[in-house]
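Only one chain comes next, encoded as structure tokens, the form predicted on its own.
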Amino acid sequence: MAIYLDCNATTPVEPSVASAVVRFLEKDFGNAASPIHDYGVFALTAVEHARGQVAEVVKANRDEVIFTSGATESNNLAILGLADAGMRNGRCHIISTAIEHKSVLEPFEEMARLGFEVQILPVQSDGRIDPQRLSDAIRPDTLLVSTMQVNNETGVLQPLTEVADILADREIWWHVDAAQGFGKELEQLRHPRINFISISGHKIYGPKGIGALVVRKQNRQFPPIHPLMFGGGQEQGLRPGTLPVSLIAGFGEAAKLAVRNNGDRMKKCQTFREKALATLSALGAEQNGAEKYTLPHVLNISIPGINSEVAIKALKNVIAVSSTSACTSHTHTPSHVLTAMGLSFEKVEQSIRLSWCHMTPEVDWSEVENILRALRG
């Protein structure tokens, strides 16, 4: 079987994570909302333990972690949940960037439909936003700024520290989509100025279907977000429904390992990266996104003379790679991220994304090179 190099779409599950999930599916299967017997007590204990493990990654308080189905839901809750507060206070200007995931851009479109003025900032050719453009865009009626931590297509780390400085003394809510960087790049998300952080468990070697929105309190008060669903008081009243204890336990274990093993994982990914770059550079591949800002587990390249769809099919028995984000790969439309970076249509059509992890086995790069060279004839 081909070696999996699409970890930005989803990661393999750590063995101890799988064990935790199975335990709470088969043995300790109680409802965390029913701590009236041992089954419910064990379930609630597991949930709160996992909540603390997730909070520790970003140095938040335990009660600031709201469990959701993943970063897509978290993004929607953070953005759309502020609509009432914005309209009530007359602050109807919101800002995001052209390289955000669709689960941010589409809620922004919905906010526009509700009457908000949406401003989408361009990005530079290196794949990063320009903090000065953000500073210039801020107005007295700005309600929200939403920026990602790490781009899902290029792996480029965004300048969150600079954004934090710009927003330091402003009464503007700041949301960060951290689906691709949570548990990998640790320091930036620990900045206390960030109000909302969206997370997915399946990007950090945890199960699919679980994630969180970290909602940092200000002066011991939660930001004024309203729930998008109703029917229960779970998760600070922001996300009703029976908690998936098994998934939460697995998510917590994955978060714990992300912190404990961060350095070792980064080293392994960097070693893998160097081997990949050596092969692909020999083919004339051009990296999309500045190398100095790109995390070590992602590589987005364009190879002159080779269409990405043709390359992906030719390589499918050797390595499994992609050409765009998982959520938009079925649309066959050019990458909005690479287009926003100013790449030509030809380079976008030649782009391939490789993403790996500390569990990825060795690749026969000579075979990869031979296949790609053969495509050029």
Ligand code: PMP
Given for the second form:
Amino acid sequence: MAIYLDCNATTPVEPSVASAVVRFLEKDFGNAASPIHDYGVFALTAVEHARGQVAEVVKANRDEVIFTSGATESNNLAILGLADAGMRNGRCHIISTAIEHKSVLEPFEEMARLGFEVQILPVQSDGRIDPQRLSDAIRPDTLLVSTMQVNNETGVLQPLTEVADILADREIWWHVDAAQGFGKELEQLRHPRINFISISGHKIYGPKGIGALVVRKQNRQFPPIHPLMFGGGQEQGLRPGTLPVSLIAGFGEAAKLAVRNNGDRMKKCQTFREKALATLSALGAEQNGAEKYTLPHVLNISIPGINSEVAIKALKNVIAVSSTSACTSHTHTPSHVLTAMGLSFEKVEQSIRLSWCHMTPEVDWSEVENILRALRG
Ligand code: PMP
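For comparison with the form predicted on its own, kindly provide the form predicted together with the named molecule.
And the full complex, kicking off with our chain again.
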């Protein structure tokens, strides 16, 4: 099997996460909403323990964590959930950015259909949004600003601290899609100004199908988000339905490890990066997104003279890499992220994303180099 270098699409699962999932599937399988016997009590205790572990990563309160099926659902809940409040208060202007994930951009298309004015900010060639442009875009009727933390295609960290300063004294809701940075870049998301944080279990060595929306309270009150589903009352009425206890327990374990092992993981990823860069730079690869803002486990490169699809196929027995975000790769449309950064069509067609983690084994980079050189002829 090829070595897996597609950790931004999904990560492998930590062994202790898998053990937690299995335990709550096989043994302690009770319903957390039925704590009238030990089965239910064990399930509820596990859910609340995991909620605390997830909250701890961003220094939120336990009751500010709403479990969802993943970041897609969290993004939808934060964005569409505010439509009601916006319409009631006559605040119909929304600001987001051109490099957001489809699970942010498509709810915004829906908001536009509902009558909201959605303003999409451009991005600079380094892959970052320009905080000044955001500041200029704000209006008295701005309801919501939505900015991602780390881009999934480039690994570029966005200037959230600057955004926090701009939004400091303004009554505008701020949502951050942190699917790619939660549990990796810890400090930014602890900023109390961020109202909503979307997170996903399967990007932090946890299970798929579980995530959360962190909803920070203001003056002990939730922001005015309206649920998208009804019935059951779970998750404070914001996300009803029987909780997937096993997935939640695994997610909690993954969150705990993310904090505990952060430094060690970063170091391992950086060492891997240096080896990858040495080979790829020798081939003339150019990095898409500024190196100094890129998280250590991601490289998005374009190699002159080599089409990415051809390269990915040629490399497929050695390393498993991707050409664009997994969620849109079936559409074969050029990456909206790289296009927004101003890359030529040719460079976009040559772009390859490599993303690894602390569990990734050594790659034989000389073999990678030989395969790629042979493609150039
Ligand atoms: N936002 C970003 C930035 C992502 O990378 C992803 C996953 N590709 C998502 C949202 C969606 O996350 P999930 O798979 O948990 O729905």
